[in-house]
Amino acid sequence: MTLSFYELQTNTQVEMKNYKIAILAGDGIGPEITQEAIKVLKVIEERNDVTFELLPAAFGACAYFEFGDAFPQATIDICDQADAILKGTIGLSHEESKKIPIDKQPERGALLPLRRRYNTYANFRPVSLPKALAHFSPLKPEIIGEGIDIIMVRELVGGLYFGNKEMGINEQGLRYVKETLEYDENQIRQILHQAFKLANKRKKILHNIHKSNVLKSSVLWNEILDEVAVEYPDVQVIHQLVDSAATNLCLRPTQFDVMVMENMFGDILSDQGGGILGSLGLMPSACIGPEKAYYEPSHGSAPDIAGKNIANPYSMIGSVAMMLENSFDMAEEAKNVWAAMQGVFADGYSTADLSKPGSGVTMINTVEFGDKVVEKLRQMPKV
């Protein structure tokens, strides 16, 4: 049978691929940034054979102040029929938090739940300074060398975190608080798989953090590590207590390559990954589960500069790049977007919540640095 020529036209079209993203843009700064990561979003789709069906809702301290939950049904069910989830920040300043029952304020009662409810164990931050960005970092330019780039790998959904929580008076008439860590080996073997699959597509190296010499977590940690490492010979496991983790990461981060820890070590490591490049304000994320992930940035909510048009969106955006790759296969374009912002950093500019006036660079605010991060976008080749 012979095609026409508008069957032909139609059988070697591209087909358009569409997704649905739930947008929680959150508290405090969240909005602000997530603006930013929208604007992002669009260019993506001018650029690609993609649409994406933006769904926003209520998340975290917000949410609670206007449906008494910090992550209500209505949420709950766009988040459902979402493909991926864009988060921005959450939570108030300390005397604000007051205002909420503690169980339902926003770390407790939004997102300890997301996390439980889509099993999103694998939490991928990297923690990315090019050598053309070693001037945010404190670290001495000896130190930073050509620069630092490390992903941590956290477990996300067991240990401390999850565990049974019981605070009461005990039988002296003493208050009291009981929290327990809590593993089972499926949960680690999960995200050891995940770690030496990573490990494997870059420099084969593996740092585990545990703390094996005063925790038994850490020593089933272990034992599960050894059986699970048999299946990548080519990684090289380097094995390093937490402590010393932490002081390495600040005199030698250069050797770190793919670490990998569980829930509160990973919490804490990450931060001070943060720390190292200057802000938690450079460090975005992905929280990967078995059908959904969502991605966020590392940082908080900052609410003592919201509403003030200075908070950096690289974070976020840098979570969209993450949500193109991870849930979108889309690579390349991701790459485009890391670059895309990198270069606004490169070419001199910057926001008053990671630099100094005098510091030698020109200071725009939010909307200007999304403005710029799309103007590149835009000029790079379509892949």
Ligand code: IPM
Given for the second form:
Amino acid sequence: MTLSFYELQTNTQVEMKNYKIAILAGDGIGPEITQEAIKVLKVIEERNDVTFELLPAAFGACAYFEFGDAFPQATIDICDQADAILKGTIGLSHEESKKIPIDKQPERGALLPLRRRYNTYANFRPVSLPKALAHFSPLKPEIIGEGIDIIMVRELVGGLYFGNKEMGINEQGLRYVKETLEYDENQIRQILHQAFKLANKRKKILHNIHKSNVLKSSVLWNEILDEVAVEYPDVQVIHQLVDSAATNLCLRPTQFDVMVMENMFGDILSDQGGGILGSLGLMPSACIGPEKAYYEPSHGSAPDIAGKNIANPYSMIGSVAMMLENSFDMAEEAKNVWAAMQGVFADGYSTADLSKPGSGVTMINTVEFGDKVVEKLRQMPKV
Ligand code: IPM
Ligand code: MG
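Output block for the form predicted in complex with the ligand, input the form predicted alone:
Complete assembly follows, chain above in first position.
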């Protein structure tokens, strides 16, 4: 078949990609760190044949106070039409939270509904400590060795978080509560496939984290794991009880590469991951569903440091990098974003939330950190 002149012309043109991103800046430090992530997105546009249409929407406690709902319908509509969602942080201090009825609080009223709506069952949380970041860690250099590079794969829409809940007065007149940890085999199988696929692409070692000596849910989990493992003969599975994994994360973190676990275990161990890095501020994440994904820091809204221009935007910009890779097929540019951020640390800069004065680093604020990342990114060879 011969192509006409016009077809030849259009075939050789580089295709410009246009993506819509819902921006849910949220509460506390959310808006500040989101602002820096947006700067990075603008530079990505400059450097690539891509445009991002940013669609800001209210989400979290701020949305509750303005619209009476932490996840208002207008925000749902924006998220529905977006190609990906970038979420900041949500939540209030313990005292402030009490101003909102329990079921409308941002965690139960916005975040869990967001996860449920898009069935974002696969949560990837990198616990990554390259050399440039090693001084942030409370661990001794001999434990860190050549660096820590773990990805925790957390099931995100099942288990205790989403099981039936009851609260009331029992037959003896006592206040009681009942929460159920539920999984069906399909839910378990789909997250295990994600973990095995990732392990297959990396070091081919998968740590399966469970509590089968006590919990029936772990017995079923492990049964399904044996079935799924047959499809990934190159991946070595290492079973570890969740309590023992918590110890090993402190004592021997470099043994881990990909770890997979159910929702609640993942919530707790991933925060411990932030602990061994030295701060939850170094923890971005990707929450992937069959049709939609959203990206968020793994940490809360840090109300104590909100508005002070000291929060490090690493977790938010890292979430952008994960978005580029997973939602927009821009893995190489994602690597550049990581390298730019680590380059800023390697140059001896930090923010006050991560480093104490006198720790030998040059202290810069949130905005300056974002500016330096952007400056580094602009210098990187285009992909
Ligand atoms: C996280 C957070 C959430 C969770 C909270 C804010 C509901 O801690 O993403 O880890 O428990 O999943
Ligand atoms: Mg958590």
